[in-house]
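Only one chain is shown below, in structure tokens, and it's the form predicted on its own.
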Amino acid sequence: MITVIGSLKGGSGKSTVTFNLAVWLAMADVKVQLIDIDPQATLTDVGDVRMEEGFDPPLKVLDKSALTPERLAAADETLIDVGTSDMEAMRRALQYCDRVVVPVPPSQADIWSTQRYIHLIASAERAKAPTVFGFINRGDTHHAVRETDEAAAALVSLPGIKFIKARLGQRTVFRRSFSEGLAVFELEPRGKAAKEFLSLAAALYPYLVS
């Protein structure tokens, strides 16, 4: 399966999500490949950190030259981290992918951006549009803050996207995960972030946990 992790706004946490999913899939003995077509190349950077530190399993990150039918068919699961700075590469990834996963931070601006992104995905030149999934990322962790729940309700109501109930909170361990080259469930196996992430992974890859 080919999965694009993307959005039209920076700071949505897509590279962090992509990295953690890749480590989880590799640990499940799935043949996974990573493709970074975001010019910021943060996914490539964290892959390099993990390789330099010698963490197992290692993750090799490919660039946009891997966006070919032959290369994409070389793995059981392919994760593509896309950015808006290279729209040509983004459109190519959308032509090949089976689905798009959109991390949505809890703000009205991000809901509007997600709505525009759904329209962009639907405009991709292909016979069948990919399935689009969305979930709340970087949600507020304080129960008194209502913005995250309001954003989730707005995301549910958007046409053209399937809402995933699992959400990731705004937690410092996700930043540590990226800087240290370790997934959150490697850094803090019993932590809240690990529990949240594993719920998301199970929702996206039910065949691995059923």
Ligand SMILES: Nc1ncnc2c1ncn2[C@@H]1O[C@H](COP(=O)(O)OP(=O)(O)O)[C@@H](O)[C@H]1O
Second form
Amino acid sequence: MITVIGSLKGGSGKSTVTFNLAVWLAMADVKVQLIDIDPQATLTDVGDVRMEEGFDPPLKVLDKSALTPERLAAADETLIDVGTSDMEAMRRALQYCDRVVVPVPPSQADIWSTQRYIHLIASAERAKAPTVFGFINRGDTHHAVRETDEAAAALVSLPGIKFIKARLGQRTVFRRSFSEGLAVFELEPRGKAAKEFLSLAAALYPYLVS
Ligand SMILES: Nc1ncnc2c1ncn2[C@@H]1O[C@H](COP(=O)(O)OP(=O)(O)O)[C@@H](O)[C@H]1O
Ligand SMILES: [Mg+2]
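Since the structure above is the form predicted on its own, I would like to see how the form predicted in complex with the ligand looks, so please show that one next.
To see the whole picture, the full complex is given below, headed by that same chain.
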């Protein structure tokens, strides 16, 4: 399956989620390939950190030249991390993928931009549009704050997107994940971020867990 992790906004957590999912899939012995089509190349950088540190399994990250049907067919699971500064590559990825996963921070602006992104995906030149999934990333971890639930409710009601209940909170270990080249469930296996992330992974890859 070919999964694009995308959104129209920087900082929503695309590279973070892609990297953590990649480690998880590799640990599940899935033949996974990673394609970084964001010129910022965050995923490539974190893959390099992981490789330099010698962590197992290593992750090899391909560039946009791998966006060909032959190359995409070379793995069981492909994850494509997209940015918005290369719209041509984004459109190409949207043409080939089976689904798009959108991390949505809990703000009105992010709900609006998700709506625009759904329209952009629907306008991709292909017979059948890919399925779009959305989940809340960087959710508020204080119960008193309602914004996150309100954003989740707004996301549920957006046409054209399937809502995933599993939610990632705003947690510092996600930042460490990048700097150390380790997934959050490797860094803090018993932490809340790990628990939340593993629920998300199970929701996205149910066939691997049951
Ligand atoms: N759930 C989270 N909690 C805390 N920090 C996060 C979370 N998700 C992402 N971040 C941090 O936010 C920044 C932007 O994330 P990134 O994955 O690079 O976004 P994108 O790829 O969409 O631009 C990074 O420093 C990352 O560590
Ligand atoms: Mg990124």
